[in-house]
Every structure is written in C-alpha cells, then in structure tokens.
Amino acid sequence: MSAFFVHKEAVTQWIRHLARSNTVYFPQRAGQSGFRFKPVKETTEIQFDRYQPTLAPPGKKLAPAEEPLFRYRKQGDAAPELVPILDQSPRILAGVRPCDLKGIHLMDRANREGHGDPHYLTRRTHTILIAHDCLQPCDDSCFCDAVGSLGWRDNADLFLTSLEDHILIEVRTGPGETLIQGMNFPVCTDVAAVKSRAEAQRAQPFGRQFHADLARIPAIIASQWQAPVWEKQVERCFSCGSCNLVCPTCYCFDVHDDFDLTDPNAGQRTRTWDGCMLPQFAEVAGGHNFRPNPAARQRHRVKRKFEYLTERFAEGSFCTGCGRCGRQCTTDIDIFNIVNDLIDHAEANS
C-alpha cells in the first residue's frame, strides 16, 4: 500500500485535522505523572519524541473499566425487554506505540475465540489505529524487544516512523487510506531507504532482555510449578490488583446488576475490570478459594502472560514488554524480574 514522507509540523496539523470530526485520542502530558490517552483538542500538543508509556494502556478503551452489558426493563407478566448496548461510536488511537499494538491484537485474539465477545468487537470495528514506531526505549522498565513487541505492527491501520524532522506514513488498510485522502501528503518514493535509515538509529540492545530466548520461557516457566521464586516475588505483594488494571492484556471482568434509583423496574447488567491478583477471584460459594494466597495467584499472573494464553493462541508472548505492572506496583514487583529469576532458577537446577 501507499507511503508518503511528511513533515512532522504537517502531521500535527492533520491529527488536529481529524480530531475536528473524529475522536482522536493521543498519548498527552496528564500533570508530573507521565501520560494518558486523552481526545485531541485545538490546542493540544502533538508530539511524538518525548513519550513515556501511559498509565492505563489504550487498548483499555475498547473494553473500559465499567460497561454495561445490556439495560433491561421489567414489564409485569410479559418478557421483560432486553437491549443490548454496543458502542458504535467511532474513534482513532493515535500514536499508539508497537508494544501497545501488539497488546490490541492480542485482546482481538482473546475477544475474537470461540464465543466473540460483541461489545469488545463492535468498538474494535469502529476503531482506527495510528501507531508509532519506538526507535529508544521509553525508560528503564519497559522490555518490548524481549517479548517480540519492538517493531509489531500486523493490525495498524496507518503506522508511522519518525526519522529526524519528517515521519514515514505508511497506510496498511482501507479505513487507514480514507484518514489520509485529500491530504495530497509528498509520497515517499524510496520506502525501504527511509525505514534503513530508521533501523540505523534504533537503540542496540533495545532495553532489558531476558536471560533466555522467548522460545524457551513458556517451557522454563511451566517446569518451575514448584520454584522457591514465586514465595520470594510476593513477599511484599498487598494483592491490590494494580498490576492487572494497567496491564494491555489483562482482561477479566465481573458482572453485577444495577436498578434505576427513579425506576426500580429498569437498570442493567454491567460489567467491570476485576484481577486475578486480588483475593477473591477463584473462591467460590462456601468460602473454598482456589488460589488462596499471594504466590499462587502471581503465579497464575506470570503464566497466563507467558505460558497459558501464549500456547493457547500461539503467540510469542501475551506479555507485551510494557513495563507497565512494574513501573505502577508500590513495592516494585516486576514480572520482568520474576521470568529472569525463574530462568536462573531453573538454569542452576537442570
């Protein structure tokens, strides 16, 4: 498909452009804590350089903290009326970054099994996305060259690289084409040239890597059931689920009902984020909890990340390298740190 090579002040001027018909949300400075995914106004700032991962992950807003499922209406004897609500609004995701992508794609995966979840998929339909490429690292937490994240870009609709005062655009799909029609953007002539210059300047090694290759980590992982590794991880874990919350790929829910306060015989069933990590997620009727404490429930953590949903959907890794878990955690449980002290442990006991 089509490429063009743009000055960076005319991009800016295009996210603007959309924005004035479209909600187009943009990684932008949220007070001294980093970013977040806000919707572009008139004067926001389009930058694409200075960028530290956001606090929640834009894939979040396809599947949002709170939803409602479906508003129901009760009707005497008669079936009760039953809506389903699904969010048809469309939306651009604009410099998203390729760890980010990736963990989009792997909500599609999940989203898309078996039974396909519709209010994830009816948003991920009506959703654009613009993704940016990384050529540093963000900070000292992020891992996305480690699990295969650095450079992904299957599902962006237009994916961008900046390269000095210019950025590549290169459109992938139909929805991406029509966001840069009447632009008359130059055409970038030589594709591969540009992307060899980019290549040339990304950092070597690109942030931490593993101790192990990728390949090999769901098999480490799932020979260390029973490592010491998992009690010393959480020693300090409050279980207060943050890790979850933040994560890209972190996708388990609870479901509660709702009545109207002004109409007890409407409301709806929502549903919200819950975490694997917090105490109450495996117990059943009768207080039995299948995952009592801590060590057993990041355990759980770590290996759908790496081993579970990896194998399930034959990916490299359900962990995108964000950093994100640990950058939030309070007492500085990182997942990076908890793979490489498994693949130690398990190297000094083969």
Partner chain sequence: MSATPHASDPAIDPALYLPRMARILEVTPLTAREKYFKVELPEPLGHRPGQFVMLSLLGVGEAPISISCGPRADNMLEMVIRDAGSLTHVLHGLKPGQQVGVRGPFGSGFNLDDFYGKQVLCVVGGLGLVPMRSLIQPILAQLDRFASLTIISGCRSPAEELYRDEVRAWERLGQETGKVRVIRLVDRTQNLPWDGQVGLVTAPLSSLPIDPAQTVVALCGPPVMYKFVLLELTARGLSHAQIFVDLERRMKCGVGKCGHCQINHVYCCQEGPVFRFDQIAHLPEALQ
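Next, give the form predicted alone, keeping in mind that what was shown is the form predicted in complex with its partner chain.
Keep in mind that what follows is only the chain, not its partners or any molecules around it.
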C-alpha cells in the first residue's frame, strides 16, 4: 500500500474536506477538561499532537448506550412481524489511538463470535478508521505498552504518525485508499526511515509497567482467587459502574421491550449498556445474586480482562491499557494497581 509525508496543515484541511461529505468523528473538547469523539464541523479544532484521552472510547460509536434492536407488530392470530433496525450509515473515526484501535479489534472478535451481532457488525462494516500513533504517553494513567497495545496497527484503514511539522500517512486498506484519492499528497519514498526517526522520539519506558511480564499475568490472577487484594481494592468502591461504562472492551447489555400504549399489538425491543460492577448485574429470577459483594464483582471484572477472555480469544490481554477506568473512578480505583498488587501478593507468598 502507498504512503505519504504531508504537512500537518494539509492533513487538517484533508480531515475538514472529508467531513463535508462524510460523518467524521474526531476527539474534541467537551466541558472544561474532558474530550469526546464528536462530529467534525468547519469550526472544529483538529489537533493531532496535544492529545488527551476521550471520556469514552471511539469504539462506543459502534455500540451506543441505548440501541433499538427491532420493532414488532402482531396482527390477529398470525405470528408477530419482526423488523430489525440496522444502522447502515457510514462514518469515519479519525484520531483513533493505538489502545482504542486494539479495543475495536477486540470488540470485532467478540461480536463476530458464534452467530455474530448484526447490529454491531453492520455499523463496523460501514466504519473507516483513521488511527494516529503515540510517541509520548497521553498522561500518567496509561499503560498501553504493558498490555501490548502501543504497537497496534492491524485494523486501521489509514495510520498516521506525526514527525515535527509533517505527518506520515500509511494506507493499509482499500477503503483507506479511497479517502486519499484526488488529494495529490507528496509520496513518501522511504517509509522505514521516517518511521525510524519517529521511533527514536518515542518515550522509553512508555507509560506504566507491570511488575511481571504480560504472559505470566493470567496464571498469576488465576492463582489468587482468595487473595486479600480483592477486599483491599474495593474498600472505597461505590459500585457505580463508571469503570465499565468507559472501558473499550466492556460489552455487556440488558434488553427491554417497550409497548406502544396507543397500539398494544406493536412495540420495540431496545438494549442498553450494563456493567458487572453494578450490584444487580448478577442477580437472577428469585432474587439470588451470584456476586452480591463488590470484591466478588471486582474479581470477576479483572479476571475477564486478564484471564477469561484472554484464554477464550487467545489474546494477550482484553485490557488495552488506556487508563480510562482509573481516570474516571470517583475514588481512584485503578485496574493497573489491582493487577500489580496481585502480582506482588503472589510473589510474596510463592
């Protein structure tokens, strides 16, 4: 595939150009200190370098907080007619960082498993990803390098790397190629040299690092079912579920049926986000709760990210190291600290 070395201002104008005929999302300021992926407008500030992590990851654009699944109507004694609601609107997610790029890859795998989720997959089919490299940690919370997310490139349609006042644009897919057509960008004649110069500027070490290699962590966590770490780490937990809501790889949901009061034979089924840290998440009919206390819920959450899903999908980690859960937690509970505490406890008692 082709590559181009383009002045940053030209890249900014290219993003604006794309937004005139496409729905393009880019990280933008929301409130006093937060950032969100919002549609690009003519007045949008497009800044690749001074990056701050968004409150919610871009992958949430593929799985909205509330989503209608299908409408139904019953006529007489016939079986109800079901009409699926599939969002086929095209979109471009631009400025996606490697940790979130990997998060979308992991959600692609989870949603393609078995019969597949047609609602997620329809949106995904109509989504183009323009990713951007990180040469410096976004803040003190990130640990993307520790979980193998920093070098992630695989599902990007275009991958951008900033170097001084230029940006290297690498075209990785056919849909990515279509976004470049007609722009007459300068071709990069030595991609390896440009990437080597960029790599020389990458911070070392990059972000926080675990006290053990990633390959050892699933077995360590599996051995720590009764560790006191679980109780220690939830002493101040409110069970609010904020960590679930901002996680790039949390995909649990609940469903409910909405009846049309003006027509009892018609209605709609809707799903909404759910989270394993919420007190009622594991409650079943009859009132029994399989994980009634916060420590059990926290243990389940950590094991999902570093043990259960890791083994199920043969991925190094289902945590992308974005740091959002710790960043958004009201009481500063951080999955990175939990894992390090488990590693330390395991080694101290081995």
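Positions refer to the first chain, counted from 1. Quick caveat, the model's predicted, so the values are computed rather than measured. Think of the rigid core as the biggest set of C-alphas that the two forms share within 1.5 Å after superposition.
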{"item": "Cα displacement of residue 237 between the two forms reaching 2 Å, rigid core superposed", "value": "no"}
{"item": "Residue shift check between the two forms, rigid core fit, residue 264 Cα at least 2 Å", "value": "yes"}
